[in-house]
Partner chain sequence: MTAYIVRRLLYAIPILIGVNALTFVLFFVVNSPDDMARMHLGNKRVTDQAIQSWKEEHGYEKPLLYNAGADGAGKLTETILFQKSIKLFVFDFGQSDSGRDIGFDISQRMWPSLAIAVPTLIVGLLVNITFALTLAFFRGSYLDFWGVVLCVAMMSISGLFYIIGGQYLVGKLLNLVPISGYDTGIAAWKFMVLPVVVGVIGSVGAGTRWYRTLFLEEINRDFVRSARAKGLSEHWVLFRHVLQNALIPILTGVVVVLPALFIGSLLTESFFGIPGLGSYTIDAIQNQDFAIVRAMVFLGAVLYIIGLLLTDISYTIADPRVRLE
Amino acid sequence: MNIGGFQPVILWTDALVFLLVLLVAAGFWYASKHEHLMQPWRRVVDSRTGQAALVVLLFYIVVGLLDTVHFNEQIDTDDQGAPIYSTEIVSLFDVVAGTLESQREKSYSAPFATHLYSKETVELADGTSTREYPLLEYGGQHLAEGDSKAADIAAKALTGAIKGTLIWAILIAVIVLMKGKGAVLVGRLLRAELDKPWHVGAWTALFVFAVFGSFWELSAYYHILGTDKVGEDVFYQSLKSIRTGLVIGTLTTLVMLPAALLLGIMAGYFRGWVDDVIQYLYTTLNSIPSVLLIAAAVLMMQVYIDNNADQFNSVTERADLRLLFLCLILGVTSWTGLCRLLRGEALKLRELEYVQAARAFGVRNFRILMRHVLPNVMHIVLITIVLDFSGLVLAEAVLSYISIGVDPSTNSWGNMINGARLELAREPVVWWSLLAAFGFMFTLVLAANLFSDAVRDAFDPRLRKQR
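Atomic structure of the above chain by itself (the form predicted alone):
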């Protein structure tokens, strides 16, 4: 199948991400039809911190989703007019990024530099040679002799901020038009006169659009976060790594959730030998050093991939399979914590009067579990999922740092940190890859933690009573 010069490619992780998006959309649609399910989410929206964190998370999610739509580009046609496609798999984000990926330098260059970071022997016009810092091929090469780099950076940053602000204004206008309230609503929104703190989300969005607009505008003229050993733009690498972090954080949850839900509820509700078996299972699994288990599983998968390389059409597909397998093994080793929590909650719920009454009337266990137990543990599930997300993002960075994480060809913050660790010992120090990975990862994890706090406050009935 081909669509307008492109041949869609759906990787394993793409399919699961699309499935997850559909499940989330279906869940919100179902919740919108039931007022008691929407009330906790309205309390999340009422939280100023929750709104600000959600805006930042949405920015990461949009970048990650753009990088999840993959395809092969048409490069030519054969004698019969049939399209010929490139074997290289690109994403929608790569198309939006344009030349950001292709503008590679020879080697390291510092942020906003116009010359390489190391001296090289350069032959002069008179035939002699000298050691100097060669000019970059792309970074800052639009500057004419005598131009001020600082003034140029400031001007382009301002231009990008204005463009970002205009996009923000258009989005606000579209939302207001959808509400049908016109300029009055805009004024009340920006003056914080609405019932809910929507102005926090609006101003946070303005900040995100303005800052990212500046970075995006500057990235067309400079390597704003420098380049790595092979001359690839670090800003591009950092943005591409967003997808890997989101995939690890979300698909691992998708893997571990069914086991944690099923076993946790069964152990607490049925007790007896069922409880003993499940407790024995997760106690045994917890006794195995998870890092060693993950390392063994990843290495086995790598051996399989190396021995069956002919089954994959590209390096991207091989790397994607390893990423998927890493999600699976992380899911297998991380379901026990939620299972323990659900077991304890189910033990409490089974003793409540309405559950006892249902059992006395002969209602089947499956129906009791689905009608009375499962809905009453979902707040624990939701809180745990959101809290675990940031931990899984950090776990990927740690695993990649010790070379048992994602494939080295996959863009990830862990691989960036792993590649930068040796450069910290050289002179002069190459620090920008580590700082860029740290900054992007820190922002995502901080936003996820703040949002999880808002979700916990909204969904946990004990915390609501204390407020």
Contents of the next structure:
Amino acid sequence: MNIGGFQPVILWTDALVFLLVLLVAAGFWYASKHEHLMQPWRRVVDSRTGQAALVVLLFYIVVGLLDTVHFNEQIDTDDQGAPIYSTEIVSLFDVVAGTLESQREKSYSAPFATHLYSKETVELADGTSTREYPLLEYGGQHLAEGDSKAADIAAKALTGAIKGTLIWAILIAVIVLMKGKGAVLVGRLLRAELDKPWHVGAWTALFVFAVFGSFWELSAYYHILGTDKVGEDVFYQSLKSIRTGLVIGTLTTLVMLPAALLLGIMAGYFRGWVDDVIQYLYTTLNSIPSVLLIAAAVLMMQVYIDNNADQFNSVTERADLRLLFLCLILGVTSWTGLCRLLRGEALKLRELEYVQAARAFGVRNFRILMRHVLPNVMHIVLITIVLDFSGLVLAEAVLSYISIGVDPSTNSWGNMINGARLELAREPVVWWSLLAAFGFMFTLVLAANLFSDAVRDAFDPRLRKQR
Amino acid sequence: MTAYIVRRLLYAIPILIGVNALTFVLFFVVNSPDDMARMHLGNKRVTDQAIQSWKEEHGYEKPLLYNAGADGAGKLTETILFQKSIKLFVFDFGQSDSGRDIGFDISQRMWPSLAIAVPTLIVGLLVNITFALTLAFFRGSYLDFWGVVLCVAMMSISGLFYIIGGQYLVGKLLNLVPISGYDTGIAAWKFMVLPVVVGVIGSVGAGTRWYRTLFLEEINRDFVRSARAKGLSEHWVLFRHVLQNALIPILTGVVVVLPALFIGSLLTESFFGIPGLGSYTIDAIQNQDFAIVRAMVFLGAVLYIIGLLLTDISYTIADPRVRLE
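Next up, the form predicted in complex with the partner chain, please; the one we just looked at was the form predicted alone.
The complete assembly is shown below, putting the previous chain first.
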């Protein structure tokens, strides 16, 4: 039914994610021209855990970005030959993982199962009926009678791992060729003889590629993490949830960053009544427990959405706006910390000689802020963003559990946990959805925590002196 | 000192007014009572009559800011602003949307919350400080390294996992204590064990790591080195010099949450079925009971401000050099 054409769709969060990618790219391009800006990043790469964490994060980011490029597929052409597009919004990731999504079962099935999880009444050919575990429609159905499932799984996993390793080898070869010197460099990389621990990054990448390769290979034949209540593949859900987690973790700070920067620096630099007003503002916001503020705001948004349902074209759009709003409101509760830090730093900076000198020369306040204050607080901003990330990813799950998180139709780890929680009361227990959500979340948050430690060590001037 | 406390209390007034104004805008201006009525009544084909009677039933029928229909002071008091927002200042929470007296509910439900939150805080503090001191004692060794790794790993696990895992392991597999519920009086201890243990385990990663950093900062100070040079044993140095001097940052973190213990933990209470204020709030959120959420937001803000004040006072007790003026 898809005949090739497509029409790009840019949702609100997509636009912001693209903006973020642009900003990061521009930042790196700018930093690469200035040695003093590159130095802390070199220190991040110097750290072994930092490098390993970065590789894992990059893997998550690639999946998230693939899931961010949205479009409508062309389904037909009308009489004049003009294309007709499907109203369903799909992403590049959906196209790549199409088989995973389409292979729906009827209900729960365990990981690598070939039969459904609960008995059903089946009518036999002779008219009698029995209760048995029905066969799955897709999972493991390529096996012939008498084939060993374990052997098949092992073979498929090995094939996938080898494929992943091949891709990894090609990637390493390309990177090494770009650097020149070829074979010598590869040898030194594998023997860990380079000036930086690049081998840690390379081995982590190999691990990620091999594991994901075998998962991917297997997932075409089995539901490797089982299926959920409506028969959707849990592995697919977990991968789709990556985008939601990343969006919450990054956009929250992005949307509130301008306000925190502006107000924090202004409060510290101008002092006086400006300081009083801004302090009052953040003390007031800060004094409301954040969960309650989020609950209140999300409740109000639900009322608005319910009463103005006609303003949203599709479920995807509504869910997307809700996600964006959640980022906003999480931002409102988390910007106060950064604002206070920036105020303190600006208070300190304004008394330094070079700022005093600039003021004595009659340099405009705006120019002083831009040239002398802003660049000197950027390390605080960066450290805060990276440190906040993991907390926000975890917060999403909690908020979704108490039904003030993302839209129920959005794939997220919080929604997966929420949906699977009640199944723990079943006998025997349906555990795979929970474990998949916690596992994916744990990997991301652990990588983010390790990475943020490396970033903090590299960027914080206080810590640098101690070494 | 008294003058300082009075001044701080006066500072609290504009902040509470700000909180109140924020909730007023959020609950009555962004969405009018009409919107809420329509939502509660189920949105489709709701008659004006039905909306009107819902509003009257729940006391939302008055004008927002100014009641031209009333006489005298009633022009200002017979309004939603006065009835639903300003009355919060004297802790008159009014009725919930389902018709119950919120003030009474709060006075009943704060005790189970405290029964869970206080032991969790105390046990958690003891455990975290013990672990952190141990790591600081063995600093630089493998024990320290792997201890920190374990802390980071435990920090990275979602709090939901500890709760669900704890319930499953202890309650269902081992059948040691009931999974959820609550009881009055002494019999409640059975129901308290699991939430407290889960709460402590959930906080141990971040807590231990944070206290360890505090202790290590102190351990490199000059007075610690001279204490060691005098020939004091390492235990004595740790307890007498390091722990006592790290007390201020520890207090900052602990005292500020003390008043908030009344509110309890939303997650823990709703998972373990404890009839405290946390599960009260969750139920209100899920039933979209706006009056309760509004009351809890205000109460939370008041308790936070009291917490800040207590923090300042506790400084003077922990460190005689600090004087409040």
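Heads up, when I say rigid core I mean the largest set of C-alphas that superpose within 1.5 Å between the two forms. What you see is a predicted model, and the numbers here were worked out from it, not measured in a lab. Positions refer to the first chain, counted from 1.
- Superposition of the core reveals a Cα shift of 2 Å or more for residue 359 between these two forms.
- Relative to the superposed core, residue 303 undergoes a C-alpha shift of no less than 2 Å between these two forms.
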